[in-house]
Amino acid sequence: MERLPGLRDFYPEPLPHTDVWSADARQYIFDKWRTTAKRYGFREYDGPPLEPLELFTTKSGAEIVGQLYNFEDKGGRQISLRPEMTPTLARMVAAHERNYKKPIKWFAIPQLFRYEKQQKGRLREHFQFNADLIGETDPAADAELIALVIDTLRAFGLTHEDFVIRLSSRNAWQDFYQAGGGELAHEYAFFQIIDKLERASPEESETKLAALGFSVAAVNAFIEAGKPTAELESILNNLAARGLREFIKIDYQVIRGLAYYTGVVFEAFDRKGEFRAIAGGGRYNNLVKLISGGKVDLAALGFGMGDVVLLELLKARGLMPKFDSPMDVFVVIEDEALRNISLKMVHDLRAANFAVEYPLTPAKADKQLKRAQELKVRFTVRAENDAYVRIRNAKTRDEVVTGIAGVANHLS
């Protein structure tokens, strides 16, 4: 029986093919996600990955319907699988940010699912690094974030020769709009013709913006002049005194969720260009609004980073490590008449943090320190009698013997 499209398999390594993923490259990234998160102080949260489909039709419309995995329970509700976090997240602080001292720093690790094509770099599946800052509006909070996107890329390896943050603003382009002489009711048309720029062919923009009264050389002009806004200005000498300066670029281009985002937009990108964006995000000041139905008015932004083109840009980039997971003790049991001792050793041994393994049924001596150097262990721990053990280092192959009450200070 083979596993659903889309969908992923994860294995101890050594991986025994190719078409499956490694969970301990994923838990590997997962500790880099969380380690740095919290050193900047965010709080972790988790929500169910069933929700009622009208929580993300509301956010989305219902156009996302047909990209999500969604049906009727038994209990007649229409429910789907998350395919985003935001919207739970923007439930969970509606219902209880009466709790919570501003600003609310949170991020997550959830699975996430769409019914999507698949293609390189996306698939129907994948976790995701979500971390999202609610109720601040100065952009310091917009300048926290994109550091923490920086910091989190760095804690793997990469600078600023692997990867760039594309920096720009909504506001930047309804500046634009505006002083172009734009009508507001076509804003938003304006801005979907922007979003497919680099997509659509120079002959249909042109046609489209024209039609809107403005130029493809017009808006190329205002893209390639790159002219930070003042908030733009506030976020670049935020991070220009923290030293990460040189991972940022004015950029547009970017434009993202056209529904959703209402300022500050960002996207991470290898600079070699030979993925699809590494991480996303940005400010959604009304969504919080939206899903409370207007009970609760919070400013909100976040960012979004998967771990399918986290994985490829580490593994390109020769960044991943290799996965041994050597133990630190294999107990050998030569004389069964010892195995009670082995055992109560084996437990005390675990309980002082040290990972081991010992012969589950009776075995030759040889065969149990052929498992050991299979296991990559870092000693082998052998009961003489009921009140010695012998102690080999199997790198230097040095032996000691001493008490039995004595091994686990002994091997620290």
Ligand code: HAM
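Residue numbers count along the first chain shown, from 1. Basically, rigid core = biggest C-alpha set you can superpose within 1.5 Å across the two forms. Just so it is clear, the model here is predicted, and its values are computed rather than measured. Compared with the form predicted in complex with the ligand:
- Once the rigid core is used as the reference frame, the Cα position of E97 differs between the two forms by less than 2 Å.
- With the core held fixed, the Cα of G66 is displaced between the two forms by 2 Å or more.
- Relative to the superposed rigid core, the position of the CA of S205 differs between the two forms by 2 Å or more.
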The other form holds:
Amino acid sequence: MERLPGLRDFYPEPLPHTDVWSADARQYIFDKWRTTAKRYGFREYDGPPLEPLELFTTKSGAEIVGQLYNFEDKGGRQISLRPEMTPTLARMVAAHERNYKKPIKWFAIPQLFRYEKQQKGRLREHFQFNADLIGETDPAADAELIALVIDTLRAFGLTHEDFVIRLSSRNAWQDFYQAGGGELAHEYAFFQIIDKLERASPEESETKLAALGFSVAAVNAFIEAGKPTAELESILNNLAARGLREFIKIDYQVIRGLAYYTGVVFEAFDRKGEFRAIAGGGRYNNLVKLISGGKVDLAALGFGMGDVVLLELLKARGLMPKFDSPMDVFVVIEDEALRNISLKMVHDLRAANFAVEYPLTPAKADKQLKRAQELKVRFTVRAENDAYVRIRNAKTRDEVVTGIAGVANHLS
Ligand code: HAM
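Would you mind generating the form predicted in complex with the ligand now that we have the form predicted on its own?
Okay, now the whole complex, with that chain kicking things off.
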């Protein structure tokens, strides 16, 4: 049986094949995401991987809707696997926001599914670190969130020479669009043309822009001027106070594809421009209201950082550690008459928080020692009789004999 295209198998290292992913690397990434989010005061939440199709169809925008993994369930409901977390978060917050003090600072690490063409940095499934801040309109919140993106990437050993945050604003584009006589009804279509500018041919962009009364030249002049709005200026000052200014570049080329963004938007990219976006996010001040049918109105902003591009970048910069099995102790059972006593010792050592391995079935002593070596354990322990054990330090090769009750103490 073959795996579905664009989905991944995660194996423990050392990896058996180049076509599979490392479960150890995944855990390493999740741990860093969690610890950084907690340092910033974000609490973890989660939602269901399946949602009503409707949650995504009107809220996310055409591109994501075209990529939904959707189906009808046995109860005749229209269902979709989640392609992103933000609509779920908006639904959850709207349902119970009164129980939480504002601003709400939450994070999650959902697995997301998008039926898109598999390519470098893009799969049909990925894990995405989401951090969102709800109930604060001040740009200080935007700066706090961007600082979290920066510190998350720094936690992996990346520096300002490796990545940059391209900071932009839909408000700035909105002003540009309205000043140029653009109609409100076509504003999102205009945003989508800007979003595709880097990837589309100039002719294609020119035709589409002309239909809305704009030109590539005017759009490019606006991007090149790159004059920060007062709001962006305030974010830049906030980040400069933290010593993080060098990580930011004002870049109006970034506008984000998703429909719900309302203000500041940003994306993290590797400096050399070799990879796709590492992270992206922004303000979505109307989404909670839209999803709650007008019942709850809360400003919000957040970002998503995927594991796929991040891992590609970390590997390219030589920043991924090697992963071994983290075993502390191997209990050797040479004399089967001592198996029960040894089992009790294995159990007690595990209860004392040691990672312990032992032979499940009778085996020759040299075979057991070879296994202990492969596992790179720090100690081997062997019952000599029903009262005493011999402990050997694998590195120094020092040996001691101690009473069976004192093994855990001795090891620690
Ligand atoms: P997004 O830009 O669609 O934003 O995704 C965020 C990040 O997830 C991307 O920069 C990329 O690293 C990763 N990503 C997205 N799609 C794929 C894929 N098919 N394969 C691998 N990685 C992928 C959002 O999803 C927003 N909901 C983020 C957000 C949270 N905005 C506010 N709060």
